[in-house]
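Have a look below at one chain only, the form predicted on its own, in structure tokens format.
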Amino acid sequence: MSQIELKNVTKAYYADRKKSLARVVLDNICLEIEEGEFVTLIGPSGCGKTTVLNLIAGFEAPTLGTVEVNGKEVKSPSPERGVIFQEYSLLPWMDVKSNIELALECQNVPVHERAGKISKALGIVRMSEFADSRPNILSGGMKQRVAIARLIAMDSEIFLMDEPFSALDEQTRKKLDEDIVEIWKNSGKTAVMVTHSIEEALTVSTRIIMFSDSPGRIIGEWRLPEEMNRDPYSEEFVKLKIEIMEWLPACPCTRKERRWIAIE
């Protein structure tokens, strides 16, 4: 049984006040993600990648079809599905350890267990010395390390990441990509990441899923062997990057296709 499964999922948003007509942004998506995979979602802007992530997280519900995690339909958010957003999701009036503790409190983790979990998580992301610092003195990369530490402390089964490093400089982004892969390998968790960068997808993934332009459909899939050379200058890496790039024009973006459905 797949850990995450989208079954014939269509997502549409109301286009009029009467709520009688809706614009389709995801069109009949069928996707299975096994436990322990690192899957990246790529495709043009507006193709519904983030919507897929939101459906798995439970922030939104499908218009048609179902989303299941561990065989149960997703109907609301859950700590088992931790999310790292593109924006830095830290409360500015709390220090680093308090931001993480708040998540543990919401998860009903006993008070006497919190300090140990926080300390261990901050150690993994190399942020222990900043436990008492507020977010305003941290760089963008450091803030995202704290967000990663929060997921580790929460012990979420599934890591959901919405372009978490896109606002960072290239050097910091590459380092955090390496770090998140190491954390994923050591934890055995399942990871799903949205990215616009084919190079980033090739660096971190076990599988890449490509979406068409809106309404989003799955039009391509690449499984990456564990032994693949992830050096961006290697022949294997460059060849696969070019292959994936060549698929991008196959997206029906030039047709500006839009599909509408009536809501009864």
Second form
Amino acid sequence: MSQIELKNVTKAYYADRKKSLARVVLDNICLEIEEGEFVTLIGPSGCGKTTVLNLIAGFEAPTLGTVEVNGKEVKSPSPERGVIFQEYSLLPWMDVKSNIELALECQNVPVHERAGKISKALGIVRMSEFADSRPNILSGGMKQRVAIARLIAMDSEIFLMDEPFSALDEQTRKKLDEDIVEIWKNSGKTAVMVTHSIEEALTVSTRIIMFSDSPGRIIGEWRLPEEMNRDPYSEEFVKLKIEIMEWLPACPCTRKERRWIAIE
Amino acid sequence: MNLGSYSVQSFLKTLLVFFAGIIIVILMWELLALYCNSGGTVMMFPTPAESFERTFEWLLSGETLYGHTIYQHISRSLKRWLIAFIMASAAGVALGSILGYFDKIYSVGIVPVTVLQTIPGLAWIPIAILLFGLGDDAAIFMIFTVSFMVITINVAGGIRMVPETVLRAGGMMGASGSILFLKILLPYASVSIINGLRVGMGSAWRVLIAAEMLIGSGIGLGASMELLRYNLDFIGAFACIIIICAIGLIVDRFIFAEIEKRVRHRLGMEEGY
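Form predicted in complex with the partner chain, following the form predicted on its own:
Every chain and every other molecule in the complex is listed next, the one we just looked at coming first.
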């Protein structure tokens, strides 16, 4: 049994107010993710890759099919499935350590254990000196580091990341990609990341899953060996990047007719 | 290094801007008085100078107005207002929180709240008199009802406006019940809540004056104003209006605006410290 299992998942939204049209975002997706994998989901925007993440997180329910984590159906969000959001999700009126402490408080971690967990987590993401700062003085990259520290402190089994570094500059993003890989390697957790950057996917993951334009279907899968050369200028990396790029589905605007489906 | 801290200069500037606003109001009043009085009407339109003179006379000489000093009138009005406003705030924040938190209750509960809110303050007079007779209680009831609805709607709206990402982050952390409500929703909504209290306070003050004019017990600013008007002492009535406006302005600018500023800062909505 895989740790995360999407069984014949279809997700559709109403596309108009009269509820006569539906937009099928995910079309009969089957996906299994094993414990300890680092999976990236790529594909054109609007292809439903974020929806997959939201389904695993429990923020949304599938229209058809089931989502199971550790053999149990996902019904609601839970700390075992930690999420790093694209937008910054720290509470602005709390300093960094209180933000993390809130997550621990929600899980009823005893007060005397909290400080240790917080400082350990902040140490891992190298944010210890900002423990007393409020998020509004932190840069975007630092805020995401704190969000990562929050999941480390919560000891989430699965890290779900929705384009976590897409708003950051190239340099910061590269650094955070390296860091997240290191954290993942050391912790042995499962990671699922949505990204629109093939290069980022090639840098971090052990498996890349490509979605087609809407309705989203899985149209490609690449398993990357652990020992693969992750240097973006290496021959292996470039070759794989070109292969994936050529596999990408055609421009969404040319296939509009498939986006809407009438409800009977 | 000075990063533009709150200096004496900037305080004076704020004060100057504040008085500039007041001067505009007084100028408009003066022009209106000039215009009205140029036609040789029977009743003179009170000018700002006359009215302010009367106000200071009351405030400084201790002269009584219908058996009470102006301070007694003011304190009686403030007392009614404060009692009603505190009750309305407590009830409004409580009901607003419930409506904002529970989606299903909101869709049902917001209807009566909106219906009651559309009733003009003065329309509550018959109901107030039927329920409480003439006197303080009826006035307090009117003030309470009007500000209660305003506060409820703002509080519920504020809680419902909490961004989806924040709710999801809360869910992901396992926040629920009182932690979710007290540590996430309420702080997020606090600026709306304060704004609701502010608007509620304003409407409470307006209704108070109206209520006192009609069902008060002969003491209070609204009651005095009504008596002055009956006796065709328009200067006196205008002097009352000056006091009413001054109190409203002071409470809004110096209490609520200050609280709002602090809360915004506390919430981290402003950059830096």
